[in-house]
Each structure stands twice: as structure tokens, then as C-alpha cells.
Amino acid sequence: MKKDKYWLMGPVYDALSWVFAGNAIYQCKCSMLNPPHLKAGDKVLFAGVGHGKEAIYAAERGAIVTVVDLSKAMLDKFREGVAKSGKTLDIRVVHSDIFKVEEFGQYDMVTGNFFLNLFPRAMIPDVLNHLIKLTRVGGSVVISDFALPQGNPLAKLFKNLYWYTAILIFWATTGAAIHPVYDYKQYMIDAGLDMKDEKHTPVLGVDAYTSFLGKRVA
């Protein structure tokens, strides 16, 4: 069996995220998981869920949750988080490559939180299109990730340094692709999504993370 690339990162991902961003990453991941975008009874899929505190957040609010991750180390930490919640939650755990999940048109919302950044640029349209296929027509696709470096020169410099520090850590521990911050909004528009909302999460007064929500129209 192929070695889990996240065997080193998996156990410490949440702790490292806290050191790197405080509660900002979690806030960004949860920013679209409330009314009017998400309501009790909605079926939600989290692709590349990792430790998945946001998936637990959604389930606590009545969502019917499916989480998918290729990493057993990540899913082990996710299960620990579910157990620590002390609640009976409607969560299904799938240990798989997202491309092998073919429940097309089954979900009211599909999320890729800090997930697309793990792929090389050439794969982004294919990954995003697969997430869209899993979403029902009229459902939502949510992409949350590092913010595109914009603003004044100092803000751009901060965002670039912040991003490359993170991706170099992931490259060293998991072999993730090294690349600039992707323009997720443009990818979503190019994929035919009807963009409905975007929310920004600051770190040290700079919008470091962004969450985009688009509707599948066909």
C-alpha cells in the first residue's frame, strides 16, 4: 500500500494552523456554513476534509455530512474530533480519492476548503469540475483558501510571503505542488458557476483568506 503522504502532517495540522493563523482558517472554512447558504437537512460533502472541524460545525447545525479524504492520518484525527464533540451527528466518512467518489448531483453543497491548493495548476479545472458534478443543479460549490495577493504593495508582499511559507511547509512534508496563489474566483466563473457570495477573513488586519460560493446552474 502506498504510504500516506500526510503521515507527518496529519497529527499536527490543526496545531500548525493555529500557530500560523490563530482561529482565522477555521473561521474562513465556516463562513458559508450558515443560513441562508446552509440549513438543517442539507446534504454537504467536504472534499479533502483533513481534521474537519468545519464539517463537525455543519453537522451540529443539522446538515447531513459526508467527508472524503485520501489520508488515513487526517481521517483518524477527524474521527477523534467527532468523538470529542460528544454528540450524535449525521456524518459519513469516506477514505478515498475524491475522483473515485461518483455520487453525481447528490449534494446541496460541496466544499473544497484549502484543497485545490494541493494540486498543480493544470489539474485545477478537472478537480473543480468534479466537485461541480457532485453538486445538484441549484446547489452550492464553496472554495475557501488563501486570498489572491491584491491591494497595496505591502499587502501583496505580506500575502505572498504568508502563502509561500505555508506551501513550502506542505511541499516539504507532503510533496504538495509549489505554485502562486490561484485565482479561485476566476476558475469558478470559467467553470460556469453563478457567483453568489465571497467572504474575507483577516490576519493582522490583512485579508489573508477568502471563501467563495457559486451556484451550479446546469
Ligand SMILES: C[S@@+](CC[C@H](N)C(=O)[O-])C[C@H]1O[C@@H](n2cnc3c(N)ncnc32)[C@H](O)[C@@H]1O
The other form holds:
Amino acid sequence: MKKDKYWLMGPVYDALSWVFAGNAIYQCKCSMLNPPHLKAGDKVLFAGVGHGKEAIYAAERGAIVTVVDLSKAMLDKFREGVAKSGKTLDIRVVHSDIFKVEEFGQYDMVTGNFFLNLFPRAMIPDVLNHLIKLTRVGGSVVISDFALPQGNPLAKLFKNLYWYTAILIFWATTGAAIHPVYDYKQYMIDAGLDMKDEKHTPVLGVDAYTSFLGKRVA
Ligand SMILES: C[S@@+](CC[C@H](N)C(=O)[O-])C[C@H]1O[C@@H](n2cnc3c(N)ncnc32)[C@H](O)[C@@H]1O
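Following the display of the form predicted alone, present the structure of the form predicted in complex with this ligand.
Whole complex next, starting from this chain.
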């Protein structure tokens, strides 16, 4: 396996996201993990799970959870979180590139949280299509990420500054691609998903994070 790009970020990722957003990122990632979208017994895959407290949240609510991540440093922190929960949870950990996971049509829900933003624009349709293929027909794809900079000029400026601060940190530490915030909803519509829900999570009164849920229809 190649060098772990998250060797530096891995141990501090969640602490950094706390400094950056308080509880807002966690709230955003959990916003679709409840009924009617997710029920006990549902199979959920978390692509690029990172520290994955939201995957633990889903498992604590009875979901059958698979987490996938390329980074051992991130998965070490994820395992620490599971151990800290002190519970026996139905969680399978897969240390792999998501593109090598070919359990097609097997999941009731597949999530990509703060995951698509790692990729250059040209790759987004491929990454999204792969997540869709892992989902059963009728199941849900959930994408949570930075909100598209919209609204009045001040709100737009705040959102752009917020995003570019984050992506520059990730570019410097992990080699992530630098780009504007992607229009995840439009990519999901273009990929043929039937959009069913969206949740907005504010920071300092500004809509900073969004979670979109679309159903696989074919
Ligand atoms: C920005 S972090 C987001 C982590 C987590 N989903 C969250 O929202 O806090 C992106 C994660 O995706 C993982 N990752 C990057 N490329 C991947 C790939 N091709 N397959 C699986 N995981 C990948 C990284 O190791 C990292 O843990």
C-alpha cells in the first residue's frame, strides 16, 4: 500500500474539526442517520470514514455498519472511538481504496462525508457513480460537505474564506486538490439520484454545512 497521506492529519483530524466548527460538522454528518432515512437493521457504508463518530452513532441506533478508509492513521482513531463507546456494535472495518470495494447493490445507505471534496472536479462523477453502485435500488446516497457559497455578499465571503482556509490546510498536509466548493446537489441530480432531503447546519448563524440525500432509482 502507498504512503498514508493522512499520517499527519490522522491523529488530530477530529480535534481540528472541533476548533474549526465546534459540533457543527458532527451534527451535519448525523443529520440523515435517523428515521425515516435510517432504521435499525439497515446496512450502511461510510466511504472515507475518518474518525467516524457518525458511523458509531449509526451503529448505536442498530444499523449494520461498514466503514472504508485508505488511511491506517484514520482507522486507528476510528477503532479507538469504537473502543471508547464501550459497546458491542455491528461494525466492519475495511482498510481499502473505496474503488476496490465492489459490494454492488448491497447497502441501504452509502455516505460520503467530506469525501468528494478530496477529488479533482473531473473525478466527481466517477466517485459518485461508484457510491451509487454500492447502494441498492431504492436505497439512499448521502453527501455531507461544505455548503455552496450562496446568499448575500457577506455570507458568500464568509463561506469562501471558511472553505479556502480548510482546503489549504488539507492541500498542505494531505495533497488534496484545491478547488471551489462543488455543487454536490447538482452532481447528485446529474447522476440520476432522486433528491429527497437536505439539511443545513449553521456556524455563527451562517449556513456552513449541508447534507443531501438522494434515492437510487435504477
Ligand atoms: C477529509 S477526510 C473525511 C473523514 C470523515 N468522513 C469526516 O467527515 O470526518 C477524508 C477521508 O477519506 C479517506 N480517503 C481518501 N481517499 C480515499 C479512497 N480512495 N478510498 C477510501 N478512503 C479514502 C481519507 O483517508 C480520509 O480519512
